[in-house]
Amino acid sequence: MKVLIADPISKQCRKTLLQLPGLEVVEETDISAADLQDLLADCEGLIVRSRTKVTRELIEAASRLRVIGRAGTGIDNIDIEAATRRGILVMNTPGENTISAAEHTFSLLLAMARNIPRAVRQVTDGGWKDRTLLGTEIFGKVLGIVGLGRIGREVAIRGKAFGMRVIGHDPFLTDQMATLVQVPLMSLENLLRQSDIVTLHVPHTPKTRHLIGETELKLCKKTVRFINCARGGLIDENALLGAIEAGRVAGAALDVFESEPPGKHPLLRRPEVIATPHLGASTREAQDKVAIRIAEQIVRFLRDGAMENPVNALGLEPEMLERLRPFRWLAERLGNLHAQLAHERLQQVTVEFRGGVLDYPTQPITAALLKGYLEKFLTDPVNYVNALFLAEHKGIQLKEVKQREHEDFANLITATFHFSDRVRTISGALLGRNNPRIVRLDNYYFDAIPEGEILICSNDDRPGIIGKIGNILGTARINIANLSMGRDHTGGRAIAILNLDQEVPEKIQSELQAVEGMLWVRRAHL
């Protein structure tokens, strides 16, 4: 296997990756997009920071790529939808640069309050202090934090330590976490009206683009100062420039910009503005931590399938993966069997979980079921990363039902597939820890092994039919490894599921179909 490191990163990344035997690591950190595409042709993994743009074209050309690692938090340089569609896992390292980003935020806050950059320039130019360098104390001032994630919470701790009154806005923060943070929450409008300093710590999304614009700036005190160490584009830079020129904003400290580098934007020529070149995570400690962390995550994914800090999948630790393994194995085969029995247009899938399986996350099991179904129809790769995504984009409605107990089975998974003109239900159970069985097909009940060559025969419930099936298979020298039967009522209809040691040729299937009383015959391979 091969992993490409495409951006400058701590040497600890390569060192950690090489702990996986047989893994080749290539570092090319200053190449064109075309060269990067060529290099990725035989790579399973890609590690980037913020410089490399992982575009749809790049992703679609990387036929062997399985995982993209972002050494840091922001993922706006990666086309997540394109990666998910291809079944490529995207993971980042949230939290590893939290302290560095919080400290840089507070460094800018203090530097802005005391005019430190202008004071340095004045002294180095041979001058001395004058009235333009008069600063302001931050003690007792109101610090408004927009976004109370890891970094925002660390900034809050430092603000309180300096005697500031801290308020916050975060529509996604749970009540429980808000209580733990001990920061009064309010609307963005109220925060802007009250704050002396506003600092932003939210991701850049279509909803947060220009979160602070002309309308929002008009709500603020004339003494307000803004800090942005999160992502460029959260503040409308032209609106901010106009507010500073009009005396409605006292200052700003910016570490990120809408275009990076920002060039000669007139905002940078204002004495009220401090600018740094995206240094939020630029400490030795943070760089080592994100490098080691992303390398460890890549290694564990390539070696064990563990998904840690995934952006486009549900994260699972190796221990949980192992516990889920038999459930996912069973669910995947239930989906696969559905696909081989029906070819109508699928409209909805209902997955019902009962018993001890509810002690575990069910989404990975549902993804396995859909993987098993979809991979029979799609030419593009289908895996645990993109199965839910592909189902949604094909218009398949998904529903999960959870019931605590079942009278017959300790762990039961039932998949009901709603087609345009019929409904088919298949149930699977774990008998013990690693003994999966098919226990139901529509209204018929079985004890069938979901593995290998399978023959399913539906017939009138009359004497002699099973004997004829056995005779035809025996004549063709096809051995029956296991036979399980179910019927609706005596003399009604029956279904037999046969596990076979050999594949059934079409000729033999046609011969079975011709047996008097036979309704239908299907072959499957699991």
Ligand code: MLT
The other form holds:
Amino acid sequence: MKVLIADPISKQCRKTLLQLPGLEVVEETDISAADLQDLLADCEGLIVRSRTKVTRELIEAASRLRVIGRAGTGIDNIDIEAATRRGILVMNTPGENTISAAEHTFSLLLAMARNIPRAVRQVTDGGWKDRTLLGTEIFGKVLGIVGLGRIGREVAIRGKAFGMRVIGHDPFLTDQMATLVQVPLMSLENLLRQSDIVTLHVPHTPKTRHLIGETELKLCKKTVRFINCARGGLIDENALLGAIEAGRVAGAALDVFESEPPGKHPLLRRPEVIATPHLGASTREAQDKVAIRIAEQIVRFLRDGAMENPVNALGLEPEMLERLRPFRWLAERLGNLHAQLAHERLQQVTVEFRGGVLDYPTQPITAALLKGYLEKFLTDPVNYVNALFLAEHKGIQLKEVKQREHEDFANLITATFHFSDRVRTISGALLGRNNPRIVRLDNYYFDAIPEGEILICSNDDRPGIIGKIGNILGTARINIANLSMGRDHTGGRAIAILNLDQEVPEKIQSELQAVEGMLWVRRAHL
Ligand code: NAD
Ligand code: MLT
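Got the form predicted alone; could you also share the form predicted in complex with D-malate?
Below: every chain and molecule of the assembly, starting with the one above.
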């Protein structure tokens, strides 16, 4: 296996990756998009920071790619939808550079309040102080924090330590977190009206693009100063420039830009603006931490399938992964069996969980069921990362139902597949920890093993039919390993599920189908 490191990153990354025996690590941190595409052709893993743009074209051309690791927090340089569609796991390392980003925000805040960059330039140019270097105290000033996530909260702690009055805006904060943070929360409009300094700590998404534009800037005090140490694009740069030129904003400290590097951006010629080249996470400590963390996560994913800090899947630590393994195995086979029995267009799948299985996250089990179903139809690879996404894009509605107990089974997974004019129900259960069984098909109950060659016969419930099935299979030298039967009522209809040691040729299936009283015969391989 091969992993490509495409952005400059601490040496610790390579060192940690090489702990996985047999893994080849290639480091090419200054290459064109075309060269990157060539290099990626035989790589299972890719590691980037924010410089490399992992575009749809790149993802679609990388046929062996299984995982993209972002050594850092922001994932706006990766086309997540394209990766998910292809079943490529995207993971990041949130939290490892939080302190560095918060400290850099505060460096910018103090540097802006005391005109440090200009003062340094003046002294090094042989000058001394003048009136333009008169600064402002931050003690007692109102610090408005937009986004009280990991970094925003650390900035709040530092603001309070400096005697600032901290206020915040974050519509997605849970009540529990809001209480913990101890920052008065308010609307963005109120925050902008009250703040002396506004600092942004939200992700860049289509919804937060130009969160601060002309309208928002007009709400602010004329003495307001902005800090953006999150992502370029959160502030409309043209609107900011206009407001500074018009004297409606006193200053701005920018670590990030809509386009990086910003080149000769007119904002950078303004004395009210100070800027750094996306340095928020650039400390030795943060870089070592993100490098080691992403390498460890990738090693565990490639070795065991563990998903830590996933962006496009549910996180599963190695221990949980191990416990879920038998349930996912069973669910995948239920989906797979269904795919081999039905040929109509599926409209909805309802997955019902009962009993002990509810002690585990159910979404990975549903994903396994859909993987088993979809991979029988799709040519593109289907895996645990893209199964839910692909199902949704095929217009299949998904519903999970959770019920605590079942009178007969310690745990039970039931998948009901809805078509335009009928439904099919398949249930599976685990006996003990590791003995999966198919226990129900529509209204018939069984004890069948969901593995290997399977024959399902539906017939009238009358004497002699099973004997005839045995005779036909015996004559064809096909051994029956297990036979389980269910019926609706005496003399009604019956279904037999047979586990066989050999595959049933089409000719034998036709012979079975011709048995008097036989309704239908299906073969499946699990
Ligand atoms: P986080 O996910 O922990 O926090 C983001 C917060 O923003 C969340 O609490 C969320 O509820 C809130 N939010 C989302 N939309 C919002 C909106 N419209 N209004 C108000 N709040 C909103 O993220 P984090 O780790 O704190 O990172 C914050 C930002 O900093 C990200 O953009 C990240 O990419 C960036 N970052 C930059 C650097 C750098 O080098 N400059 C370093 C690290 C992180
Ligand atoms: C991040 O989102 O983590 C930052 O942009 C830091 C970086 O990788 O440069």
